[in-house]
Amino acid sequence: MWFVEKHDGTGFMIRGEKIFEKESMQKIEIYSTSLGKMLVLDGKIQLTEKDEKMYHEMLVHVPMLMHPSPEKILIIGGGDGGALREALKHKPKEVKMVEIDKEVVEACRKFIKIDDGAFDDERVEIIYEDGVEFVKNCKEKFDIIIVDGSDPDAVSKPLISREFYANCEKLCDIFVTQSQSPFLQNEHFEAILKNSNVFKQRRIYLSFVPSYPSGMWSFLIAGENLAIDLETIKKRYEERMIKTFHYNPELHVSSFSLPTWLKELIKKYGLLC
């Protein structure tokens, strides 16, 4: 069978065999594909096997390596266990995982493993439960949040309100977000560039994920000071013995470089370029 995500006029089309159905807050399928495994939340692609780790690594080591010491993180989303996984790759002493709907977290268990075991290591605390909730009310301080949502809809759509951004700002020294594609889907980037003014410093940054809408994805980092040097980075990769597929510390430096267009939009919103 062909799989076909559709966003206004475009799609992104895979052929594969589905190997489970669930509905429960979000609607669960998860299919076999010549691009490994496939999870999709309510009609949308959230990873495949092949390119997971374009999305997940950059997602996780540059807020993890722009920190010098990052022992305590929160990690609302992440159903799938990718960011989990790679998070512990710093050696963090504590990492809580906020994920709304445990049905994701048992398929992606049960069906494809990308998690490497970080589901079931003892340092992971796993908690059901709202995230917009969970930062609410939380009394705790943390290094690093990193928020691991899919496409606003229902379910995740609260995690770009300024609420949101509020009460996590006041929580972590850096808080990094994907932000969703800001060549196809630019209402909803827009939207994250808006209700984030509640950070001191903003930057976006790029990658690129062959099976994301338009293969152009978009991370917003936030915090008090976003200063990029290579050579920090690069020693504390070292220094942490960080083994990646994707990521590297040029990589790192070179994702904040932005097209033209793209720098003209996010100067609108008061971001760093």
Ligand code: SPD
Second form
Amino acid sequence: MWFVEKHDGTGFMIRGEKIFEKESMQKIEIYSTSLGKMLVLDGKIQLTEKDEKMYHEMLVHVPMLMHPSPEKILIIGGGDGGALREALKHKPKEVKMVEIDKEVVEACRKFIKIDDGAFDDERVEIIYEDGVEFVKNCKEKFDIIIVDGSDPDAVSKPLISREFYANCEKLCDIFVTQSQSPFLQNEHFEAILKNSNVFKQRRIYLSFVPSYPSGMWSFLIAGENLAIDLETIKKRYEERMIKTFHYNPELHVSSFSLPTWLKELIKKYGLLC
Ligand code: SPD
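Can you return the structure of this protein in the form predicted together with this ligand rather than the form predicted on its own?
After this comes the whole thing, all chains and molecules, with the earlier chain placed first.
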């Protein structure tokens, strides 16, 4: 069968067989495809085995390497375990993962298995709770907060609200969230830019993720001071002995080089370019 994800008159097609389906708070589907196992939530592709590292490595290593010693990490979402797997490569003391939908974790553990044992790591605590409520009531501080939400249509919509960003800002040194396709999903992308102005400094960086709408994928990183140079990133990457498939320090720096139209758009919302 062909699975098709459509966006405003465009679409991404992939051939595969459905191997799992469940309706929980969202519709969870898992396919076996020509790009490996594929997770789909409410009709939107969340990962394929072939390109998930192009997303998870960029989501996680960019903020982690911008921090001198990331020891306490909070991941909101990330039920497939990909972000967790990457965060553990920095040898943090503890990682809390707050996932709203236990069924996603269970389905991914059974059928996708990209966590490489991360779910069972003794430094990891998985909390099944709404991330918005968690940060509202949280008294702990984190070095990094990583938001690995699904598309902000239903379940994940509160993860792009000003209230959520304001609560995260109080709790961490560096914040990062995936911020959709700036090319095809302007409504979501601009809502994220608008609502995140609670942070002192914000920047956008990009990765190419072929199975996501348009392939052009963005991340918003925020904190007190986001300045960093290539030499420092290289040194940290080597000292921490990080092994990656897609990420490297040169790509880290170049991912902040944005096309003119995107620079102009984000400048309107007061972000650094
Ligand atoms: N449809 C693209 C949505 C991308 C954001 N979610 C990715 C989750 C992978 N852990």
